[in-house]
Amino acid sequence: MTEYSASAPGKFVILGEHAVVYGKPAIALAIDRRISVSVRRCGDLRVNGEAADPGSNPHMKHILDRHGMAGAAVRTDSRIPPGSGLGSSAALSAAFSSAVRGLNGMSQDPSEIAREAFEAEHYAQGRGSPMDTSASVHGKGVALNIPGGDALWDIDRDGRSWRVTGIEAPEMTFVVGYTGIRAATGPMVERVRRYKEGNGFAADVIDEIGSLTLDGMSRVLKNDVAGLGPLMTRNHRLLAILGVSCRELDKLVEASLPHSYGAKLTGSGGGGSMVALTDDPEGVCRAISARGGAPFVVRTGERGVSAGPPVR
């Protein structure tokens, strides 16, 4: 085969983000802005017809080092705002081990592309969790480290582990708030883990990120959304108090109140975007354009990394 496509959605966290990476809970939907990725063999790395630097692009370094390929030539089209908060990386990341190992004439096993996908997310970030790489390998929605259920899979790394289950998206409207910010992730997390071994109240707030995910979970499956709502919200004050939220995002979610049953920052926070949970998107999406952020609805029950047509 000369030459593979992919794509992947991008997603977004109701609740758990930064708590997870120390093994608490987490709940991420797969959202209807995907990347797609085309690949053919070249002996070096050319992005969208122009020659690209491998440390540049430690994702796609990563995953062609795995397979043992000097380079490739690469197209790429992506709908997802980078960062946004919506795992326009970890979208890149699973697309493009579907289509390499496509184009290798390897097996297609989600399990295994979510593993790949995650250490090539672990090698261009850093310390982080498979939360959002499981979300766009396998669609839908995502919990970790949820009691119940049919695991997906389970990945370790670095003494932690995480059990990854797929859970059905709930119908509910969800209005994103971009801030126009763009925010690594790996900074955040560093922050986080530095707040935390230098003060043991983070550890406290940490341990309640993972107690309210707990009793989210079953608010998603009850489709409960009065009771979700405030604790999205509690959760963006908990994320503030870990230091990972900024005024621009906080001036979002405060506008949004008012329209929905509540909203918090989403992904790794310091920009990026917000998410509101509400049956009035109009009017959230007026409230947040009225303070400078970009409003768009998304649809959930996204299918995951799937095969599709070149991109052009």
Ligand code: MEV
Second form
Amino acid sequence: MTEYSASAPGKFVILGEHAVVYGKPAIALAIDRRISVSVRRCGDLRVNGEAADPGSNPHMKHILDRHGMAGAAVRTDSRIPPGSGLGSSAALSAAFSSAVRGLNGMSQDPSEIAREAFEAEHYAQGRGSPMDTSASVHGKGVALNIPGGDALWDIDRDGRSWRVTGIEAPEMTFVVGYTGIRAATGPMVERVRRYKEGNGFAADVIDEIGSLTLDGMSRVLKNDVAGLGPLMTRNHRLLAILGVSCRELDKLVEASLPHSYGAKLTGSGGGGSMVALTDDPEGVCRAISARGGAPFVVRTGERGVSAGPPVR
Ligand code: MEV
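If the one shown is the form predicted on its own, what is the structure of the form predicted in complex with ligand MEV?
To see the whole picture, the full complex is given below, headed by that same chain.
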């Protein structure tokens, strides 16, 4: 095999980001925006035709090292804006792992790819959870640390553990509002860690996010949008207390609420995107645009990592 391609979807988090880093429950859904990656053998690292510093591409470096490869010629094509809270980095790790494994004639076992992609994210971003990589690998939806269902995989790290189950989420319409502010996950996770160290009540906030996520799980499965929306909005306010919202995200969330069941930031925050659950996508898109955000409608139910170029 001289060249191998794979693609993986982005995701958004309905409930539970940041708290999941501490082993609390969370729910993420894959979206119909993918990154595709093709890999060929090469003595050094080349990305999209240019020589690339492996240190500036830590996900790729980590995966290449694991496979004993000094480099590769990589082509990427992404429809997931980077730093947008939509899992672009996790999707890159998942697709890159799948492509490198394919190039080396190794299995495409999703649990192996999920572990390898999580390790790459950990190397690149620091102390996160396997939520984003699991959503990209499995597709559709994933629940972390929610009882019931058959586990797809269990992942442990630094005394924390996550049981990942797959969920068949019904079709729901969400509007994403991108602030245009790129925000990396690692520093936001670190910010919550510091905040938790300095504020005793932060642990209560994290517990409350965990409880509302458990409550939200049955509502996701029943397509109870009227029950789910207020939990999302409450989750946003709790994330704001933890210090991971920002003025732009708050503005877009508030603007969306009159047209939606609920809205919240998604992902690590500090910029990136918010997401609104709505049956009036045009109204939400108009409200987001009027407040300076970039709206787009996302569909759930997307397939996970897959070999070959993406079907658009
Ligand atoms: C980022 O999409 C989600 C966080 O919970 C970090 C993580 O789970 O790794 C903020």
